[in-house]
Structure formats: structure tokens, C-alpha cells
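As C-alpha cells, one chain now follows by itself in the form predicted alone.
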Amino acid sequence: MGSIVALVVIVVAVVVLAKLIRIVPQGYEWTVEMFGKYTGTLTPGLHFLIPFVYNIGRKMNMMEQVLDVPSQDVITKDNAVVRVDGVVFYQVLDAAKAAYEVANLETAALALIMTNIRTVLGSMDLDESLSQRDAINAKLLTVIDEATHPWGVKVTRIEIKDISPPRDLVDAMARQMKAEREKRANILDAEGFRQAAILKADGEKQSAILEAEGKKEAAFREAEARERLAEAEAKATTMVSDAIAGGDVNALNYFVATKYVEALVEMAKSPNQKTLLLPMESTGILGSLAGIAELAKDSLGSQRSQAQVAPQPPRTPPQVR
């Protein structure tokens, strides 16, 4: 009897101990209750109570948390329907309000997660939803942060893990795209056939403008070269006009045989020319060559008595001694 009365004490004993010391560890809050009502949350660390007046309401996990939102299907504002999963990353920031102002915080605010997800994407067409996720993002965090706030949670961030349109859509979407591409592929190749075209077409313009700009400096060089033969020609007649006019015939001779000459070298250079026909006058070739004959020896008969009328140098006298 001894022996059950010291156990029976030993528990009790246990009991008070345990109910007496508690110890929150680290990342936690507990909340206090004396009969049921709060009056108190205790943070990390050592606690003394007094057993079976205060006890531990509800132990809060204070450090941020995961929670998965499960796939959803949504219809988008162009009555497209999409199927929509994401994470959410919240903390509890008020140990009390998390555990008194909401029955069961993770489902409740699953709840308004996906309420609120077919709420943002209904007002957004397809090609919205798709292509702006991050805009989703962040009208879902500022909505679902400020709904959240009387439960002492602060919603860190939200992230829409994936949106999965129907497999018909997506095939329509496939060849939209493939088409799109085909498009910008052509318009490519048209955009390199026509830049191609105009280098061409400027390469030839460039060409043109050369070849003619050479043909200009050609005509000027030869129009140049024929002024200068004729000022040449000019001055060989007045120089014959002069001769005869002082009586020499043989200058008119040749003058005839220089032109005679030079008639008979253009037609050898015709390119048909296969017999050259001489005319019967010949021998009024050979009589101007005779004319030249007898220029060339006038010429140098005035310039040897030019040479022998030229002065001699002064004798010296010889000195006398």
C-alpha cells in the first residue's frame, strides 16, 4: 500500500514538474491560458507556470513557411480555360492573431489563395495570363497580403508555379507560332533579296557613272590632242604660204607629198585593205620627194654660208723689243 501511495506521488510529482517548467524552442511561440482564456504568449526560451491554472494554448510556428497551392481550373476573361498551380511564402508575425482570429490558418488561407487567383486571372485575357506573370504575381501578393493582415501573417511572396492552357489550344498556339515564324523567315529573305538588289543596282550606277566620267576625260584628251594638231597643222601652212609667197616652190611640193604620204598610210591601215592600188600620178610623189630633196639641200647650203660669214677672233700683234 506504502509502495502505490509513493508512486501515486512520484506522478503527480511528474506532472506538476512538467506542467510547471516549460521551455519554447527557438523559431516558436507558445500562447498562455488561464481556464481557457488567453492571457499571454510565451517566446523561446525557459518559462516557469503554475500547473493547472495557466496551460499551452496553441504553439505557433513563427519562421516563414511553405505552403503548395494545389492546380486549379480557371477561365480567363476570353473564356479560355487554364489550369493554374503555385507556392506561397508566408510568416507568422502575431503568435495571438494567428491563433485566435482564424480557426485553421493554412486552410483558410489556401482558401482565399485560390479565390483569389481565379479572381485576377478572370479579369485577364490568354495572352495575358501567359505572358504576364509577374504583374500576376504581385496583384496576388498585395491582395492576399492585405486580406491576411488580421491574422497577424505576413505573406511574403507568391509565385504561380504554372499555366497549363488545354492540349487543343496549345496545338492552335503551336502553329500560330510556327506560322508567325514562316512569316518573319520570308519577310527576312524578301528584306535580304531587296538590299541585295540595290547594291547591285547602285554597283552599276557607281560602274556607270565611271565609265562615263572616263569617256569625258577620254573626249577632253582627244579634243585637246586635235586642237594642238590643227594649231600645229595652222602653223605648217603659214609656214608653206610664206615659202611660196617668197617664191619657193618646192615648199607647196612638199607639203602635197607630206599629205600625199600620210593618205596612203591610212588606207594600208584599213583592216580589208588586201591590195593596195597606187594611182598613175606616182611620179608626183617622187617629183615632191624631189621638192624635199631640194628643201633639205637649200637648208643646208644657207646654214654652211651662215657658217663661213661668221667672224673671226682678233690677232694678237707680236711685241717689240
Contents of the next structure:
Amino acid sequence: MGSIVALVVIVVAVVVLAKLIRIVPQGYEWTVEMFGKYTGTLTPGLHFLIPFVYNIGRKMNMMEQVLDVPSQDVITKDNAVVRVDGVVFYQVLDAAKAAYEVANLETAALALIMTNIRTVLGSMDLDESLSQRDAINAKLLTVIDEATHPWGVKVTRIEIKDISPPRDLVDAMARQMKAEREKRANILDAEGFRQAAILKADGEKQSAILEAEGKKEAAFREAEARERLAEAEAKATTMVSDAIAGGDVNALNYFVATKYVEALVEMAKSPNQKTLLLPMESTGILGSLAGIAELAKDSLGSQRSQAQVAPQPPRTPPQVR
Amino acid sequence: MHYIWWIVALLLIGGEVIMPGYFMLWIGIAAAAMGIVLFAVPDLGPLFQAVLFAAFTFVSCFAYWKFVRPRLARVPSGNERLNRRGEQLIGQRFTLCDAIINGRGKAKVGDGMWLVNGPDLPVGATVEVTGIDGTTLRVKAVEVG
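And the form predicted together with the partner chain, for comparison with the form predicted alone?
Next comes the full complex, this chain leading.
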């Protein structure tokens, strides 16, 4: 009997000692309750608590913790339904508040964050929500940090992990992007053609102008040449007429006759000309002969008139008719 | 009979070395004391031995708490602020991003914001952290420059 009681005494002593000594690991804080009422917080290390009177309440994790925000469907301002999930980092700064001010810290924080994500995204257009993650994160952090403040919790970071619109919307966005690119390509194409056409037309205009200018210049020059030619002819005529005026008209006849005969000779010499066609009036030539005769007669007459004694010139060849 | 207590004492102290918990140590010391007592007074009843053992247990523990622990002067290890995010900010200076009105405002710390408690100051003022209440920083105004 005595030994059983002894055993009980030893067991009770060991249990009481175990309750007396408390070792709080680093990274945790334990709240202490005196008859169920919070009285203090145990920091990491060795502590002695009077058994029966003091009790350990909650063991709070004081390390920064990560909470996954489950994905949820959110309707944006322009009525697009997107799936959103995220991640939250928080740290308990006040163990007592976190233990007693809120019943279930994680659930409460998650509910708060999920509703706030809906609020923030609901006030944004889809395009905005996709491109302004930073703004969303900052907005969420401000609201939630304030809201969790009474719980002794500091929300250090909220990140939206993924915003995924439904499949057909993604396809439409891809199509829109493609169309945008194609539009740009087409505009560039057309602009290129326009530029090319302008350049070509400009070149043609330039070439036409140059050509016309060339023609004009040529015409001017030609006219000038003709003028000069006419001038020269006029001069030559003047000189001839001067010469005639100064001399005898018969000199002219002589020249014409010579040329006539020379021309006839040329015709006759022509190697491929067996038949000699005389398109001119043969009598004209003969007339010129008559002119020669006249010429001779004249000169003889004048000689005779100068010297009456001059012998009779040979008779002119009889006229062939 | 006393050698049983010796064996128990050695086992407990050895166990403490293997699994530190500041728990078996004092029981071991008590058991060793019982060994000495039984060596001197061999014929004690088991109930009396048990009560004496329990008493020794608490005496050894109390003795540590009363006499030994205060001497292990807690050297500030520099890690005192580990896991205490707010206290790590004490003495640092930050810029207000929300004016302090009626004693409450916000300061920009890193890329986040902390609620601050202090004298009314406009946005952009520089403040120095003097302490922390829960998740609120206590600040005072500082003159820059």
C-alpha cells in the first residue's frame, strides 16, 4: 500500500514539475492565462509558471507566414469574368491581440483578402487589371493592412499571382493584337506605295521638263542657224548683184550656162544611166548656147566698136532646131 | 537501496544531455540527493522516500530559479529583436506618406506602410521611431539637416 502511494507521489511530482518549467522556442510567443484570463506573454526561452494558477493559452507563431489565396472568379468593371489567385505574407506582431482579438486568424485574413480582391478588381476594367498589378497590390495592401491592424497582425505583402480571363476572351485578345499588327503593316505598305508613286511621277515630270527644254533650246538654235543661213545667202546675193551691177549681166549668163553644162556632163557620166533622160527643156540648154552666142557677139561688138578694124569673128554655130 | 537512486540520477542526467528540456535535470539532482540521504539513513519507508524526493525536486528547481539563474546574467546577444519586426525599426528614420492627424498617420517603411503614432505632422515629414505598440510605431519628429 505504502509503495503505491509513494509511486503516485513521484508521478504527481514529475507532472507538476513538467508544468512548472516552460521552454518557448525561438519564433514563438506563448500567452499566459491566470484562471482563464490573459495576464502576459512568454517570450522565447526558459520560464517558470506556477502550476494550477497560470496556464499556457495560445502558442503564437511570430514568424512571417505565407498564405495562399485560393483562386476565385471575379467580375471586372466591364463584365469580364477572370480567375484570380494570390499570395499573402503576414506576421504576428502582437501575440495577445492575434490570440484573442480574432477567433480564427487565417480564415479571417483570407476572407478579408478575397473580398477585397473582388472590390479592387471590380472597380477596374479588364485591360487595366491585367496591366496594373502593382497598383492592385498596393491598393490591397493599404486596405488589408489597416483592417488587420486590430488583430496585431502586419500584412507585409500581397501579390496577385495570376489573372486569367476565360479562354474565348484570351483568343479574342490574341486576334485583336494580330489585327493591330496587320493594320500597321498594311498602312506601312500603302504608305510605301504612295511614296514610290510620288517619286516616280516626280521623276517623269522632271524628265518631261528637261526634254521640252532641250527641244526649245534646239529650236532656238535651229532658228538662229536658219537666220544665219538666210543672212549669208542674202549677203551672197548682195555680193553677186553688186558684182553684176558693177559688171555685165552676161557674166551671170555665163555662170548659169557653165553650171548647166556641167550638170549635163554629170548626168551623162552616171555609170548606171544608159538612157539619158533630159527632163529639162533641151532648147533651154540650146537657149543657153544662144546666150553664149549673144555673149560672144556682144563682146565682139564692143571690140568692133572699139576697134573697127578687128577681123570678123567666126560665125556662131548654126542653130540646131 | 541507495544505489537505485544513484542509477536513476545518472540515467536522468544522461537523458537530459541527450534530450535537452531542463526537465529531467532537476529530477536527476533530486534523485542524487535521495541517494545521499539513503546512504546516511538506510531504512526509510517508501512513502517517506517519495515525499522527500518530491520535495527535493522542487527545492532544486527553486534553488536554480532563485540563485543560479540571476547569475547567468542575460547577455544581450544582439538577436534580442529576432522575430520582432517592429523593434527592429526603432531608431530608424522614415518619411510620412500620410499626415499624422490626431496622432495617427502612416509612414513608408521599405515598400510597405506602417501606422504611426505621434505629434501631428504633414506629409513628407521625417520621423524617427522611438517605440512600438503592437503594430503601431511610436514616432517623434526630427529636423532634417
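Please read these numbers as outputs of a predicted model, since none were measured by experiment. Positions refer to the first chain, counted from 1. Throughout, rigid core stands for the largest set of C-alpha atoms superposing within 1.5 Å between the two forms.
- A movement of the C-alpha atom of Y38 falling short of 2 angstroms is seen between the two forms when the two forms are aligned on their rigid core.
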